[in-house]
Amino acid sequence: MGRPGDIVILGAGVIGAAVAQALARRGAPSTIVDRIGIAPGASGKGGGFLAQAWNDTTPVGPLARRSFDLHRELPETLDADYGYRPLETFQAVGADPEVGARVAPDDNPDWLDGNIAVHGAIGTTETTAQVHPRLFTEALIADATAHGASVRTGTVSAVTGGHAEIDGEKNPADAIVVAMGPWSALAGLPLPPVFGLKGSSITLDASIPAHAVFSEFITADGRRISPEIYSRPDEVYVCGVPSADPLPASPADVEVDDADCELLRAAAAGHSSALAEAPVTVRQACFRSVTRDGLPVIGPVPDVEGVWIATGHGPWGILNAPATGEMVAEMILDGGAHTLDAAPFSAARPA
């Protein structure tokens, strides 16, 4: 193995990214195989927070740290900026002014002054911190294929041992790695099932501190949601807002639902002036792979020689990619993973 072509991954998200880029570094490059592009889904539209322990209570502990440890280390690997920093976490509940008015606390962060009232820090730059997404997804690919790996176009329509269909063909591999995220149920394979959560953002054209903020809050007409917010270098992303809507086809079929977006844009303007004066730069929904358990799917699938699954990883991908990509690439490898206890995310857990 690690001869190109040898290995196949399917999906272009910043899962299957960070396995390409983790095998590459190990001398395996691979072929990346995706049907639009690169960071064609909730890689390319997510939030990229990340955050150190907030999984300690669950088995997903143990791969959030190591991934942040990770993350951390990247910049020096990656030769890419792509947004890494530091943030500083905050807890807030607040309403629109038409709800009930509230003076915001003297100790808010400056830029929170709409009718807001912080709560507490609940990271520090020690604990949380951010990439842009797409970014951070294109920067793992570039150096994977500067490391031998390569990407192409291709729909996905069967996996087997040793094939993986793509428009029509079969592509023949020693390792096939399926990581389409709520699209890997289309790969036709025994696995968990995997679910799509939809789910709204924007970004808008402000700049503010290096903060990050989780609130609840009520909207005019009395609906509570729970925004987020997020300061990135050169803009600032907001979220929050899950739909029902059920999985389309491809990622290039998922709509934008107007209505969620500007709900978004009436709670940032509701946690700030300067938010309220900034201009909506992108409308955009995605959907994030989910599993009955709330737990990733990673690892060898059952009783099907030399396909690996990863996928299932909830709001967290962003952040274990870094460690899932080590983990897979030690099971191809190494012949399983050594690096991270992998039993809790085995493919032959019970549905």
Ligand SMILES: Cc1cc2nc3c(=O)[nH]c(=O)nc-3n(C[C@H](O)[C@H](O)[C@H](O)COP(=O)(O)OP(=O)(O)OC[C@H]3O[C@@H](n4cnc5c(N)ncnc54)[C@H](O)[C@@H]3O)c2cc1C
Second form
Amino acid sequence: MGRPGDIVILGAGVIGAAVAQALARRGAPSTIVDRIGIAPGASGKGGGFLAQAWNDTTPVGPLARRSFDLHRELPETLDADYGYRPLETFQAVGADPEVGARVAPDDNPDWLDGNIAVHGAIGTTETTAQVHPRLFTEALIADATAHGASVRTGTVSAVTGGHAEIDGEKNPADAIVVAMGPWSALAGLPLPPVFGLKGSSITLDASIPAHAVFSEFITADGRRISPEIYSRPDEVYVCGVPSADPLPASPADVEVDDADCELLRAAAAGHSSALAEAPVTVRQACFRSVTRDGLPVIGPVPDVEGVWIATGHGPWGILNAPATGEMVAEMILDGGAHTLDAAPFSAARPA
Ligand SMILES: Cc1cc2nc3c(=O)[nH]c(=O)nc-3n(C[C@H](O)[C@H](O)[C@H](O)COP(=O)(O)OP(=O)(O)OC[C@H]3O[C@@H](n4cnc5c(N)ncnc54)[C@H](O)[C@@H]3O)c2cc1C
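Follow the form predicted alone with the form predicted together with the named molecule, if you could.
Shown next: the complete complex, the earlier chain at its head.
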């Protein structure tokens, strides 16, 4: 196939943004279409934690390692401050003081002064890092538009070879990339099933060292949860309570679950007096896209000429966006991925 003329990317989450940025930097600007705007879903509300080697036991390992390296270079390329910084990462166990369990916080970092015990360093500033995911997505889009791409709002209802139906109108395109996260099934294409998994999160107005903490925590009512606490330069982000709520039609319809947000607040307070005193600045929820085998779906859509898919990144979409963008750009412009092996992510794999 020759170099495509009109390229349309459906979805302005981190994956659509990374694809657009990689294409634009290679002289192939696209039109990015989203029903709401930039990063209204998980790409604006996720954690932004990056780990170099935590996917090494799965076929995602090379994608994650390549992405981690690209994340190191991107702040300079994008010439933007979106909170990229290396982090130290710890594993901990703890319990709400009301359940009676007491743990001995001998070697905890000073700010972890609650009923919590750190029992391992699981990432160093060489192997773990973070970005603010919405600011990162915006920086990718800004770089893409600075290199010729454009952004428009529009709701996609179907995709065929050669056309994307947007706001009820058929839009012709030489290449179409479906990157609508858990809503990618709306394109009506023959793809492995992609589901939406909801997760709540909060931000706190607090300042703690550049640390991430992954905990097992017993709440006041005896529930075991797995809170994740990420310090950011100007706030603290906490997530780790999944929910079985069904995927609504649009990111705009995702309901905030106040009880789950309160669980996260109480868990954060149980970790640290600094967090116990901190006001909650945001309560939110979003859906990540997940597949049956846990692997993203990246590649040409089988039997549909000129259409590619990039979704299903589960808990690692912010991490794996840069190498996904690079991979899809290679598929569209060079006829196939060559920096990494795309075979494990094939849309033609058994569903
Ligand atoms: C609580 C939580 C914490 C997370 N923490 C991390 C983390 O620390 N590190 C990490 O790497 N990953 C993390 N993730 C995962 C990460 O957020 C996702 O994998 C990633 O954001 C997926 O990006 P996406 O672009 O595929 O999808 P999305 O961000 O969902 O974007 C899809 C876009 O498609 C648009 N769209 C939907 N339907 C239509 C339509 N019909 N027409 C037009 N546009 C449409 C939406 O508006 C949306 O903007 C987390 C996820 C959650 C839920």
